[in-house]
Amino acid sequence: MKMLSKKALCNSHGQDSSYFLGWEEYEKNPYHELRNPTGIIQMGLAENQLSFDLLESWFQNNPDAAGFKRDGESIFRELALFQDYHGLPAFKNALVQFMAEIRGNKVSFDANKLVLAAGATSANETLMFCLAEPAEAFLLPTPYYPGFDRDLKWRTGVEIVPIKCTSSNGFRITESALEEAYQQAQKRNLKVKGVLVTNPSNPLGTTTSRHELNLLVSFIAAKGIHLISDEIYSGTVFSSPSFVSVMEVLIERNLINTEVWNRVHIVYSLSKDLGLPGFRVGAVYSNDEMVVAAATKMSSFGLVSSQTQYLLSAMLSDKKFTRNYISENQKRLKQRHEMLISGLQNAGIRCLKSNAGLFCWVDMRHLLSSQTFEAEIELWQKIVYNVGLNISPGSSCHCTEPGWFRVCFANMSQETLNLAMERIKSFVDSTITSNSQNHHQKNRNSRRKSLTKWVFRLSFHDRESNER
């Protein structure tokens, strides 16, 4: 052990978060519908599979790129020889053009300020790496992804200051909670280099809002400090309000070419809006030419394949595909959030209005034997061990308030979903004719313990009375 590196040693990867923790208990028992029925069911997994079949159809529609052919003619030599890590012009053109369609094209995108990485995991570390030194701070709106602890610290250094927003507002940035989270920062002797958001919210699935977006660029250019807007999952936005990039308030701001122009960075991913998270595939989007050349050199660590590159240049460029999968995917992402909203309505559990994402933030504060973090774990482990369903406890997302959970919709069939809907109506009922129980049962002892003590009143005044 004494050989390894303090980083080998470290335990600042956070593996020991009960976010990773539902993972693995799922992977030891999980459901099945015909092998394991009983099993344990996915919740804790962001994934998107609704729309898988728009995918396949087109590779099946599209056999030269699914086979490396161009014009007939097989290019796999070419793909599978030495490639720079500046990735292929194509790709990178028809990436930015999706990027922006997403947008409703109300911003475009220039692809030499785009540097490609292996999925918003490696982009995301690689702007902490351009952006900030070890020890150096970024401030973070909580709840927020249970992963930035592995992916913004591990390996950088770098220290996540929360941003502490409650359900008070919805979890809405304000300007308070941005001032507290500096001031802390400072009282801990930390320099903050920068603000990173989500957009729309992992885990809340709400969109930032124009006027939050707004207090951002204006706290980030008093501060002299870095934005980074992780965007990728701004093609899930399914119903009002409708999705608005840090690029289009810059604009409408007019600070293009400005000194805070070049500190507002994106990150970007196929993962999420396209369903494609094992072809891993992210990019940092930056206006500062240093920026860029520095994450451009890095990207040699985590390169995306000139296969993917070439396969997606192709589907990409398929505008009538394109066009037709954003609108049909969100189509398919708002039915089934509708389904898990009603599902947990019909078990007596709400969950904050949201409009995009994957998931929805789910209030089981009712259930909790206290209004303790302890108590949210406790309600956690009954959730995964007892009633088979592998969701996220709030407090692996840095919740301020004990209660919340993320709770998946997209990675699973209907039946699955219905089935998990049903699990947990029961544990539900369950909780409550036992909690009601438990209540009549202390009423029923409460007023015996009174009843023994009036009778003991009684007798005694009666005793005091032949005495006298």
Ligand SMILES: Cc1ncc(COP(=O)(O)O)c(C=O)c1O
The other form holds:
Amino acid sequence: MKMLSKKALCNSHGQDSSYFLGWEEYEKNPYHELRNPTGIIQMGLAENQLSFDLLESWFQNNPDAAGFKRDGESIFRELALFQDYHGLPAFKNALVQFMAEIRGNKVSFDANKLVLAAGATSANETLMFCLAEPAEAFLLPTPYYPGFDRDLKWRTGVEIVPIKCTSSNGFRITESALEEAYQQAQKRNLKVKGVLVTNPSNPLGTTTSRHELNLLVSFIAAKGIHLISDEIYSGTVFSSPSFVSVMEVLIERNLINTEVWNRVHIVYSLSKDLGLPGFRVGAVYSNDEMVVAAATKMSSFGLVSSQTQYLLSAMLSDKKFTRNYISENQKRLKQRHEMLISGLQNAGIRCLKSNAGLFCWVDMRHLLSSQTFEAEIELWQKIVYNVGLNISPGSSCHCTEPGWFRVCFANMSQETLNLAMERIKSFVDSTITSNSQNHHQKNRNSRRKSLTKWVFRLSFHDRESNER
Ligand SMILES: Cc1ncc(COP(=O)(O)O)c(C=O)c1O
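Coords for the form predicted in complex with the ligand, given the form predicted on its own:
To see the whole picture, the full complex is given below, headed by that same chain.
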């Protein structure tokens, strides 16, 4: 007799992806400068640890908030009992204002359209439950955040159909790629319910351009489907072009209160911008009253604890603090990003030009033994086990081209990042030396082989399999 449900056993969770396997390897042998200096450095985790000192000093200066007091009086009992799935009004107001602040106050948000959830994970899944039936599809541009296989598909039964973006145009979304994905879904007999994008993109670290946003809005308008914009990295944009929220585009196109307006939904969370993934604070923002009502009912399954809401409502209401935090955090991210780029450049590795996020999209195609996903995994294994860096292979992000990797830079100290760059440089230097030795050896061999016709044929097969 089967003891577990099909849901518990089905593997659409994606747990066996190299993205999660890399974390497991890291857990077995984590780097520590004193206790384990040869251990694996975690560069596969999009955490922001660069501005904890700012948060900590705010807590120190505001002991009432962290001590669950209001005007010096304990509100412990009030917080202990509060479990309304509508959330604390003060927190929702503070959160929508913070979201507006991040967008340069070019757009404003209404707290009544905001539904709290336990992180963006929960918010994205809630939207899937609200918008799609099992076996209906959402289109996602590739490469995409590996967690989406779990968050969007696993429990809901929703399917993801890739919008295939490529390096030829910097992985930008095009009209033809959108159309092709839509056709592909239809070929698979999947009804398309919407498109989901991350803006800024995880794993690319780029902001979605106004042109792409316009394409997306026109596309969902024409097809009569939804658009979800996961804007979890909106506060991490550290250089131009600046962040444009899809809400801004809707307003520019005079789409307020239209059908399209009601079909655009935003996901947000404090996991990245404030670096608080452990606090589990996320939200769905929707212009559609019915979506808000349904998501609110569903939020019983993933509430944000009352003490977290209380603490953060005080912090986010402190405008002077939030303004300073946002700009200082962006400065620090920019500096780290530059360190990573120049460290990789020093090792002869280039990245996609990026302006946001906690990671870079790194081009290691020249280090592959062949342009295949097998070779990508082979290289990834070397980097994890021999070099001691856990990075995420592009295939775990459903990239259609082998040789790209996501490398995170904001979850470690400057010294650790420097060490990681030293490790990668000596790896690349030794790979290039051994490749050129192999190449000379191969050349010598193939010259010998080309002496006779049938030997020539053999060498042709060798070359073909190398080039695959
Ligand atoms: C694009 C994207 N969406 C959602 C999440 C999940 O975030 P949370 O910790 O708020 O659940 C992540 C986390 O890495 C992410 O990158």
